[in-house]
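There is one chain below, alone, in structure tokens, taken in the form predicted on its own.
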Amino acid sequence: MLTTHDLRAAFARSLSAMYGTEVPAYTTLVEVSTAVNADVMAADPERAERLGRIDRVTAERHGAIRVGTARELRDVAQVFAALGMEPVGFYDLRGDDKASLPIVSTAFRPTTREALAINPFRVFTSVLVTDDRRYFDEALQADLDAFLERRTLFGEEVLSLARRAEAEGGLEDDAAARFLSLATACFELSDEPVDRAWYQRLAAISGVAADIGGVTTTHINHLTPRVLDIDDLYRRMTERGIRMIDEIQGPPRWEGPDVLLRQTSFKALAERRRFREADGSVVDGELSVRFGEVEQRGIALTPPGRDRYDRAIVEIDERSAGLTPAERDEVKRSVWRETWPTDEDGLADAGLAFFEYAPAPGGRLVRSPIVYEDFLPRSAAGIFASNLDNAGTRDTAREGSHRDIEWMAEQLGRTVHDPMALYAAQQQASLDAATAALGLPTIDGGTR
């Protein structure tokens, strides 16, 4: 019998093998983030484990698919809850003028303590929004439902395995084999011949909205493995030849604690692709849609924390206006100064991370941070417009669709759960567990 557990770490490897097979650069950043994160472990293993063992680290993914519609959403939801994989709240990428997506997203991962710590597989999940009138109109709207309408990316034997494993908490060997082969086909590439009038006509809009809509089938967009010094990762691709793009989005590179995120990617590399002309001919072409992506992660921030991030952003964007990559990060690294607290210490004076709270001898609470296990939706637009032939179109003069959370929870017919809570309750938990052992009286942590 494996169980969810088992089924999640498997898929991850499956899933991994697949992709190293169809983008070997995929296997080249895999390589040197293991050879980076074996460096800074011999360096400094205190703080290479300062958020995660470093079997887990060097083991974690994160991958991203991108499906079309309200079923296929819940599709994959199934079949990530086979996994032991839960929806974990809500992003919209449309916002920003410069990388502004016509998706809305979710993040499927474990969402225990226990789990995460077994494997951390996590997959970003974007949807369509093919009302939103600022890059569809009603024609195109009508003609994309309907194609989109008339694919099946899962097909019923996969889903009913799935059905199985998360009512029964896992499959028998034989039934996991099957579950499992069937699971990654389906984000295999497909070699099926692309219509070109038709991804065309999408690609005019948004080169996303045509690797979503454009082609019958769907696939694993990227695989990103987690490396603890993204600038020494960045480097070391760069001398190998490898194209990067032009920054690592989300926080600087500063003396002080890692929070939230930082993420980059190599550039998307053109892929042998079948197309059908008009004439009905076949001929070979290709796409840029598939990247590499990478991350290091950091310490999780309460909502008074996340709202200092975003304001200093927010700065960062006012000071560097006009400026190249470089100059960016100097600005990023000046405002960060004058933002955050130097140490972990003045984080959680101050109300900002998450902390887990151990008991020590003393009769004393000692404190470690909590990694943040999410995303940030600003990066991963940046990084999926960075990797775009052209921006494409959109009428900001037309009104766009409503989408949040609680459409996101009935699209799916599952609980989205809020981060933010999910980090607050492990948050409680360990303090509560911390107290009891030392005879204290119960410790309410709030958002601290």
Given for the second form:
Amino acid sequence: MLTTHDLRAAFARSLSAMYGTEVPAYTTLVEVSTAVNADVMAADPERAERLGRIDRVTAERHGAIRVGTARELRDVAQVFAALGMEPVGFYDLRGDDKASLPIVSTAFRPTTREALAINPFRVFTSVLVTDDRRYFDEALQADLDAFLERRTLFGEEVLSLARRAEAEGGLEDDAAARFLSLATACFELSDEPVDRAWYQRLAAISGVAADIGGVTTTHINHLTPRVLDIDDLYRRMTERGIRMIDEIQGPPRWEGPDVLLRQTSFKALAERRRFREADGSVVDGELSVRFGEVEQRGIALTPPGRDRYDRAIVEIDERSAGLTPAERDEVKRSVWRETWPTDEDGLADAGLAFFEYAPAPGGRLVRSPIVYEDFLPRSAAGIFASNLDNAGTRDTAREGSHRDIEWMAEQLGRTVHDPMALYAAQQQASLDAATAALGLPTIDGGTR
Ligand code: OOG
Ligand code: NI
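We have the form predicted on its own; now please give the form predicted in complex with 2-oxoadipic acid (OOG).
Every component of the complex follows; first up is the chain already shown.
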């Protein structure tokens, strides 16, 4: 019997193997990440493992997928439920000023400390908002909805195995193998010809809309390894001749603790795809939609910490308008020095970040940081935007359609967790256990 947690770890490996054959540059990224992590580990093991054991970090990946309808979203949630992954957070990337992104998103991931320790695989999952008039007029929405209605991304066999795995907490060996192979195949790039006129009609509005609704299947868009020194990774990839985007998204490199998430990517690669022309003929062509991404994770911030982060990002934008990426990086660093305490004690004392507590000899509590397990909307929009050939179009004068976390939960028929509540509960549970072990009165972690 494989538990849902075993299935998740196996699925992450299976997807990684499949994606490596599809996108060889991904294999390079994994090799370079592994080398960077080994070097950080050799230089300073304690620092290297401050935010997670090296075996977890080395196996750690996040993926990104994009679907078209609420039904597809519900089906994919069922597949992820079999892997012990639940929806966490709501991201609304519409209204971004750099790219046309007619989507809302959630992240599927394990939610308990134990499950995260086994394998923290997470998938950023976006769904089209076809009734948003800023992007799609009535005629295009009707065609798009009809196109999406005709396709089936997840077949009955994979869904019924997924339901069984969720209900029974896992699958016996044969069923597990079958489920893993079917589930992996759902995310393979299809060689089904792409209807060129239809694809281009959507691409004029949004490259993401075309990637989702212009084809009859879905695919894994990227698979992101976690690295312990993203600046070193960026340098090494550049030395290997791989062109990275201009900037590392999120916080700068600096001397204080890393918070939240730093990410960077390399440009989408041209992949061979077949196209069906208006006259019915099928020809070879190329599409560039899939890219490589890497990330370095930091400490999870509390709501006041997150407010401070969001304000710092606005400040950086204001101060760095018109500057080069290198100059912008300097601005980021100065803002960071003005904004954050320079060590973990400072973050904890100011209630800015989440920590776990364990009892130590002498009746003391030892503190260790809780890793940020989620995504950043602003960085996500930057990652999307830097990998689209053209920004697309939208009519900002029109009214957008309403979407929020409740909408997402209702479509899924599942609870969509609030990430802050998960971190706060993890912190409080550790405080309760540690104080009980030491015979101390309980402490309120004050997680607001
Ligand atoms: C998702 C982009 C967001 C991240 O790491 O922030 C993302 C996508 O391209 O579908 O993966
Ligand atoms: Ni990503």
